[in-house]
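The data below hold one chain only, encoded as structure tokens and taken in the form predicted alone.
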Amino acid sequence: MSVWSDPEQALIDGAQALATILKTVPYKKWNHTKDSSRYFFKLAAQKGLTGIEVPVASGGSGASFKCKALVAEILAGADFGFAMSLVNTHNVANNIARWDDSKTSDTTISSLVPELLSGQKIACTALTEPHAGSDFSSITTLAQPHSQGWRIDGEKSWIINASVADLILTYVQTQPEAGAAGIAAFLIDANRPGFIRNEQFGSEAASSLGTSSFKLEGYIARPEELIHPAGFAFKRALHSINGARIYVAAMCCGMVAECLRIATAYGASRQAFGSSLQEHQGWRWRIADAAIDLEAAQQMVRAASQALDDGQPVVDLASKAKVFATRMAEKHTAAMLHAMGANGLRDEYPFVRHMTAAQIASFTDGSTEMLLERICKSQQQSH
């Protein structure tokens, strides 16, 4: 059991307590109004969760990963679109408020993160593109030098918050052929010259991800803007991508635990054939399997991020938490909706949004298929 500093605790109240208003939104309004997310990150930012891990002397609260991880897993048993927005924007202040940059005093940078910090603005990073997924290093956006400073041409797809979001942390590649030695990252400001933002990428039942795409045409980035060098950037976003596949795990543990209490509790008082739910075996196996897997997943979720806060290396650990946890998902919150039968499908419940949260899960931060050949390789490297 982990023993939480008072300002974790009150970051995990503070979830808690947000995650129980998210869940009397019914999800289509997000689809409709782009007022949705502004309005709930300025709630979260008034419980200090778009500050979880920036430091106190940048006005966040310098807590633990650990900590982040479980704020992560309360939202997403609420909504996973918002949870993964939410901590997208987290990063991105927690980015700026680390960045130093001794070339230059200029603080027009580091004054974005009480904006961050505040709800004022929303952020997202920004690595793949149309024909870039896993593959990191073959991304083509190209900044070029320039008299005011980097000239940045291309193209960003599949980007959660861009359809919302001011700024944007985008890694592109400067020097051509160079691969991962010569990708860099820039702040993007999106209501800046050359900056075409796409539609909303279409999905009810995802809608809160705020997912979409942009452009970038002749878009100048000051010389202060760009955030993480070439020879420097390709290991903080791997570093990065680490973390999300830990948190990502952990959204889909609290997915299935919401999907889990929901249908346990409907099974105390649905009547089928002259008794409740629960009191038939093959029902309760159904909910005591969920259970189990739910357990296993949590615990390598806490193990990875354990590792993570300590130091310790978390490649291997963050891959196998990634792939058990969202196969739990996938499997699980389809079992607990056949659990509740045919009412599992309304709209009130989240089992719909859930199963495809967790498609979407799977997808992220490095597909099952290429974690599983990386786990593969590790194992056969240990013998």
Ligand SMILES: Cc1cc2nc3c(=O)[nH]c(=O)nc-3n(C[C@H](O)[C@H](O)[C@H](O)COP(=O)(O)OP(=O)(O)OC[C@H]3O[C@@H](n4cnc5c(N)ncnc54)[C@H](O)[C@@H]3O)c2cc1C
Given for the second form:
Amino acid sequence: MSVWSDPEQALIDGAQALATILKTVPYKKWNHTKDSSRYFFKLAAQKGLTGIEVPVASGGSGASFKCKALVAEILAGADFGFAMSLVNTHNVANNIARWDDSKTSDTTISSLVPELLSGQKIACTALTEPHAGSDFSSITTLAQPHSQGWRIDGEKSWIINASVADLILTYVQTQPEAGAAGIAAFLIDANRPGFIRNEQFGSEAASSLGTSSFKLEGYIARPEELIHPAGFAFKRALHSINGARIYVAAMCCGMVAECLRIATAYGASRQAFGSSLQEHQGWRWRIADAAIDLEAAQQMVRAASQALDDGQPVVDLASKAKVFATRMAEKHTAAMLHAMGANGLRDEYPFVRHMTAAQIASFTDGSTEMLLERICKSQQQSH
Ligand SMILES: Cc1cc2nc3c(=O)[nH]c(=O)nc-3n(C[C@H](O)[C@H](O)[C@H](O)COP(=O)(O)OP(=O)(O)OC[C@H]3O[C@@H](n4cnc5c(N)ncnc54)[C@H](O)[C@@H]3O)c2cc1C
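Form predicted alone done, so how does the form predicted together with the named molecule look?
Then the entire complex follows, led off by the chain already shown.
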């Protein structure tokens, strides 16, 4: 019997169909092909992938976290950048739909959910600033009370989707010097005065991430756009980051699985010294090593996903899964390229893109070093 409900199976099938199409897009053409992100968002929306965990009452599928992690894994095998981009929009839709505050009845905010689910609007989440990455509590973008709500000034950097996003869940400081306790989160409208979008930047190999930066200069947020108030927002960010660590780990598995699949097939056809590559023992062992580590990472992802769905403690499991899976991807995307010989460098294969993505995965949602600190803390607390 399948572990998936019918709606979940439909999402997984939809992700597989979308991944097949994504693999046909030359990555260097992502930003030259007209509106690639918006085009693929609409395609993803038709398959329900913008609303995987969003409650059914809000128009989503109400699926499990482990279904979302598998969808992320499948899509990242084709294109890590688009998988991250999609999941970031999805998370904002889910966040708004589940916003259990008295202001949920605010129709302007709740009407955004269908626009995100249909792919009409794209969203993202902004914590990082030019001078504050790992040290999140030191952000300086400032929100001050204003006659119409709040006035916000500051700059955010390295934000997925910021080159195209319409809505940005933005973390700001409300009480300088207060650190974590003063951090709040606002829903920012990128089409309003005071929002200044910068050009997309980052590696071309990950252009489908749509990474960019933006400034807020005298931006006015309405009171109901304060989604998570000070005293709550920091904890909220740390809570949702646990899920992010698990699906990023899943994406690393998806990328290695795809590299392994391509290299294995190549080894059966490429000839060297009178036989196929796969008939050389030294060549085969590289394949076996990748398969072993991939299996281990997938098991860690499944265990962490299940714990999250069951409401069990997940901080330690999520951190361990992400450290293991990102290191595994750093090692084996490169090893699989090597197994292909020079042809592994060709743009028609995903090795170079996936190698870059493995590095990106090791920064986002808690860098490897931050997670090692976290894991060590759990270890010390348990003894
Ligand atoms: C492609 C991409 C997309 C991103 N998307 C988003 C997004 O959508 N939203 C968002 O808010 N952010 C995003 N980020 C930012 C990401 O969260 C940060 O890159 C990450 O938090 C690390 O911060 P930093 O790059 O400023 O590195 P720094 O904090 O400057 O750290 C530099 C290096 O030092 C290490 N280091 C830092 N402090 C310590 C310490 N105490 N002990 C040991 N080592 C330490 C770090 O691990 C890192 O290796 C993205 C980043 C990338 C690359």
